[in-house]
Amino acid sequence: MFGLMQEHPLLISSILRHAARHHRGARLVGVDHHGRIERSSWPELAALAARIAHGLHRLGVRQGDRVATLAWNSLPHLALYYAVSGMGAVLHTVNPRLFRDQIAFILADAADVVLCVDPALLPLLGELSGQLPPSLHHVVVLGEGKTPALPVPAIGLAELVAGESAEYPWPRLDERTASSLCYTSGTTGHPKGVLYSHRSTVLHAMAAVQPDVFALRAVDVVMPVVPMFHVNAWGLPYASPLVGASMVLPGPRLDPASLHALFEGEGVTISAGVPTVWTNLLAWLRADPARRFSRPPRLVVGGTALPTAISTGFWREYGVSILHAWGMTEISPLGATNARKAENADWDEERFLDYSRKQGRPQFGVDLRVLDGSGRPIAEDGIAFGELEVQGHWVASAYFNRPGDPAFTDDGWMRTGDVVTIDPLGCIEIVDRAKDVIKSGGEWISSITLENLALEHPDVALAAVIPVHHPKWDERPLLLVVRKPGTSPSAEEILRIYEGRVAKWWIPDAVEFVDSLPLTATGKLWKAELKKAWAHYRLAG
């Protein structure tokens, strides 16, 4: 026997329908490469992103056609998100940080028809346009800017919309329908393609809205400083419509100033980002005792660990909440939040705040395992250590382009490279990548955990910690450190940082002091670069 209730395809359409018809005086924000302010609300952006469907659809899209932006976060950005996957192609939002050829090669992958770009990114257009895919029929300008020489023809977005309806007959799609393409960072090879779904990417914002997640509410107003080129901004793009709560896109301006000043100008509530944005804003707040903020935001934050001197720091001093979570491209990417529990409840804040260094524990829609070396599951003790592995609702079940990739089981589970120890209470923590974790005699060594300890000194700006060949002990770990401006402290007085605090085995063997350390394009250490550079290097037996 079956129920009788109503089915309704899960679609992205909906949530942009939802949203300009019972959330109409909630606020949109944009601010444009010159730093302009523009606003909208929800009603309007549907419009806009109807108009934009009509305009794509008369350039020759159809369903199941990529369509890419290369865009910061902004009102048309954020239209095209609706406008795309609605009308039944695929959003693609590539990443410009990228190196260019690992551009070239990701717009020439998934074959793109047409291409979105921001009028501040018209210069990496220029630089691209010898390596344009054969696919690529338009490029589509998202404002005023001088557009370089091109291959194909390029449009501006005014042009595209121009005496379009504002009303788009949204197909009633199968909600198993791709709806947006994102790749991987590619530190290790060419980056991998993850396909999302209307239904995953739906049930992803259901799930990003609770209380233990972002918990968001209509009246909230939310700035995702993520970039939206990046895993879908997190599914704030279509997690904020889902409850009809405003929205700030800061555009490609990421300064602390100008960070501040649309927290405390646009009434902004809650906020997502990486570590070192909510590092820089913290270093420039503490700058000036007259920073302040009027009403503290809850932030986010994900992509690596958040050192805990840096989430004490906003609590004690501005009384700013920052949640820890984590996840992945391949998971949509939100896999779990350290939210408090029953059995944790009752802890005092300093004691919280110590815990919550930690990436969580999954929501509903994510499951995961903990295996260790010989696939067995690893004891939940908050000390040994395994690969973590996912499964779920928005979890990918494989790569855009690449059947049979090997990070995909076959019991239905993706394995994450994630090295983790998961405790008690069932809260994951990161220890490392498993590609970085440094074996020693046998024995692992967490090369995370290092590094978030060394930048507890006050005279550490960066630290990175890779293995290095050791004569006895195969791999040792090197410490890598970036000094602050006007301090020169010696590499005794950093490691006395770790003292009482790991085994002793766990010390680096030396530390070497750099001018810089290589970031990744998506903001995180580059160790695969750190390891080639530092290949020679040997330890005294």
The other form holds:
Amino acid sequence: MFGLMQEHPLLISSILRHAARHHRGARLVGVDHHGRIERSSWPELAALAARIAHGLHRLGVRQGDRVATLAWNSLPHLALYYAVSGMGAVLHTVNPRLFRDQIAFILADAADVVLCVDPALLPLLGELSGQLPPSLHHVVVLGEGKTPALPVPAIGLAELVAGESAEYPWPRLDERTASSLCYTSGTTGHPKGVLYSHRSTVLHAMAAVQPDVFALRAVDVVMPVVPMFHVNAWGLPYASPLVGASMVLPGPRLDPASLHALFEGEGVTISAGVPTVWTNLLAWLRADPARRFSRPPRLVVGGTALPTAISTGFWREYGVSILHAWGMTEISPLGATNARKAENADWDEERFLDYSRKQGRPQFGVDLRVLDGSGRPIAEDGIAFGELEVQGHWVASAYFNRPGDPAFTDDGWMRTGDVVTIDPLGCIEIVDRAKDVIKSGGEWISSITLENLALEHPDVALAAVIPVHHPKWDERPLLLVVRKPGTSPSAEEILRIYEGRVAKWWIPDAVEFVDSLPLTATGKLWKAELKKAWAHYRLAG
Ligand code: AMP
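Now that you have shown the form predicted on its own, what about the form predicted in complex with adenosine monophosphate?
Starting with the chain above, the whole complex follows.
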């Protein structure tokens, strides 16, 4: 017997319709590349999205077509999220920090038909003009700026929407229809496309607002610092209107002073970003005792491991709490968050701050398992390692244009490539990427643990641990260190930090001092490049 309840497809257009109808007073704030503040509201954004959808239709965009964006976090970008997906086309957000060749590759792989470009990124468009894919028939410039010479016509946003109606008959799509496309950063090999659906996006947004995830409410003012090209800004452009929250979109200027001005000036209550953003903000705050928060916001951090020194500093000195989240492009991205549960509800703040180095536990809708090298579940003791696999309503089942990728198992799980422990509270802790663990005589050493400990040395600015060849042990850890300006610690001094903290055989065999470390387009240590650069390194003795 079936239930007798209504059934409506889970559509992205329904989120904006809700916010425009029921949350008219929420504020939308965008900062353009000149630093000028624009103000809007959900009804105005809905009208802009409708006019853009009409304009794109006029240019020839149809259901299933891919429309790319090369844009920072801005109001026009937010309107495109709803215009493109709402009309049944696919929003392809492109990371401008990727290499030119990678951008050219993904534009061609996606076969984008229109490319929408932030005025701040017009110089990049100029560099790409000779590598645009044959499928592309128009460029739309999201503001004013000098458009470079292009092989296809370019029009401005104002021209695109001129004379168009502020109402659009958003189609009642099958909820499984593709809505957006995002490529993984591809530190090795080509980037891979993850194709989200309306259903997965709406379910992810409903999960994201829960108390143990982003805890979003209508009274919140949400500022995604995480870019809208990095896994849909972690779902915040959908989760915020779903609860009717206000939003602040900071544009290209993400320096601590500009962000702090927005926190204070716009009353931001919650913001999300990678650890470097918060590390820089904390250092900037500390540089002048007059720099405070009049109302401490909540911060969400993810993308790479959170150094506990950062969460502790924010909490003790500024009353700012940080939620640690784990995710991946393939998981929309939310997989786990580290919020308290029954077992640790009564821990004091200091104990929980230390525990928040762990990535957390899944919300309803995502399940996980951790398997050892022979495919058996590992002991849930917080010590044994294994590879994390996930499944759920917003987890990819395949990559776009790449059938049969080994990341997807025959029994419906996705291999994350993350090596984790899982403790008796069910909390995972990432100890490494499967490809980055150091395999010393058949045993695994976590490069991340060694990096985090090195960062505790007061003179270490950046640290990376990579495997180097060893005749007996196969691989041994090499620690690469960027020293803080004006300091000159010796290798021995730095290695002392490991004594009594890790097993003796984990301690790096050597330390080399470098001026900088390469980062990927999403700001993570670029291990593949480092391994290549140090491939011929020979350990002394
Ligand atoms: P991306 O798809 O570019 O977002 O990268 C996903 C990968 O980032 C994951 O597989 C992890 O290796 C890493 N990652 C994401 N969140 C965290 C976190 N909180 N701590 C450590 N690593 C993380």
